[in-house]
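Coming up is one lone chain in structure tokens, specifically the form predicted on its own.
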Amino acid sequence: MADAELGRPEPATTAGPPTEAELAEGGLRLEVDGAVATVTLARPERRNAMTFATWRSLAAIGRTLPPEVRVVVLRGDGPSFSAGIDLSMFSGGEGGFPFGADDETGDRFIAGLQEGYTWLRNPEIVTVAAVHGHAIGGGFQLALACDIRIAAEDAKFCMKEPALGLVPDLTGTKPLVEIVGVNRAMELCLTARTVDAAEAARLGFVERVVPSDGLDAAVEALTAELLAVNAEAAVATKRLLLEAPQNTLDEQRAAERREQLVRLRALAAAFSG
């Protein structure tokens, strides 16, 4: 499977990690502590509403993540995970979107924003969304881009874009359909209704629901569990799971054999050494 299909962004060439100023412009904070990176949506006064700068900064984080990072946690400051797109971008004009440009330019612009989400599927990391309060539109899609979602009991999810005259375009339609099916995804998107944490767990797009005051502890415990697993085996297993939906049974059997041969040789070398 190609890198793009697995969610890897194109390798960075000359650009370095985003600066503090660039992160601040995007309303983000980034903390790296050894094998764990925490990305915080940090515009609590706007309920962490997202701008084009937010998505470009997320993409820059993905391109420049230190190789020792194994777990990435996405979280939000204040009362909400994210209220979705910040419509105030458009109040003074076009908000930076090239409306007058040709289709190719517009397509390239949106693709650059989507890159802020696709890297979260990289097999070399496990991504965790810690959701509390509202996860609306682009915020819901950001949670869907992660491998595991832990929701506080007060979490609420909504795919708001159709109600705003837009479509979900930040890679959220694919995981939503894969998790809940086409018909349920239609019902959720075309009514733009709000789903609470309990229903989200029943529908399968939340893996764990915890008390609101226990979210931080639950994320910390999950991170420890993830880091306790052999790093190379975790990468290979995530790669297998990402390939599985597109593979036939025979293709998946072959992929399992290919990955396991590498792991068996590494295990034998460890014992013999």
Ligand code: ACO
Second form
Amino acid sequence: MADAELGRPEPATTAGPPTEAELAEGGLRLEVDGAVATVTLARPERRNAMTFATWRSLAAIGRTLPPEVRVVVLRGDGPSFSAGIDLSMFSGGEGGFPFGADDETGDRFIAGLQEGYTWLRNPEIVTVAAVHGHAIGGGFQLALACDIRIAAEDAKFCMKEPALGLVPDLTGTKPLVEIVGVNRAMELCLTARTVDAAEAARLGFVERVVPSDGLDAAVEALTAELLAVNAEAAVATKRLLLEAPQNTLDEQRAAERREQLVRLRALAAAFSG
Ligand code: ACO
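Having seen the form predicted on its own, can you show the form predicted together with ligand ACO?
Below is the whole assembly, all chains and molecules, this chain first.
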């Protein structure tokens, strides 16, 4: 079966950032203002449900961010952050899922979708999910792919996939388990229950909860705090923190020394210059 017939996520048509048409097809807006890029899920009439085009465009944004961008904010238009996958993807919308594909083709297909999420872990940027209203399924996983989640009091999180006969496959199971532990992750996923902002903060997958009419201002304040920190130290620290869960203590100590020697030399050069 040809790739086009499968509706496989294709790489961006050019090496450059996604075009306005590609962003619009993905239901996204991208605004880059110096060191801050804001990605807005912009299909409020579908509660920002996401299609293959959304994930293609997100991946293209990640591949082509200008190097001066240090903070990426993900937010949603309208009443919800995101209602997850556009359910028409299961019934032939935009090509639909390649139900008949062999294992290798199916694996590559899903890997292409996951690319829309993986770049949010890049150490060169800090990613912030600004969540209000519902964050369901792939929307919840998008928030989990970010480094920091800031939630309005009305935010509601639900890992709905198992209730629909699916598994969460958009990179969300690892951060969820790392944050809440295996057993709490089981309880959340296997009941597909909805968690409000206050509980999400208690469980540790929301870092800040703010009044519903104060989300934009809170994101702006958080962004300013993040930008006030030394840029190179922020990149090195994110790299270090991301390594920590997999490393032994000795490996992590070695990684700390390696990163710190680079920092100390850079600071010494800056002071002597
Ligand atoms: N896919 C496609 N269309 C959607 C989706 C979706 N995931 N979610 C909402 N819409 C559409 C609705 O069909 C409706 O369309 P209509 O105006 O033509 O009737 C419109 O968006 C508004 O939806 P409402 O349900 O009326 O909005 P409300 O604010 O009351 O509820 C909510 C929002 C809770 C998000 C609800 O729409 C919902 O439960 N959606 C489905 C969520 C879901 O199951 N997602 C898949 C998770 S699994 C995964 O992501 C892999």
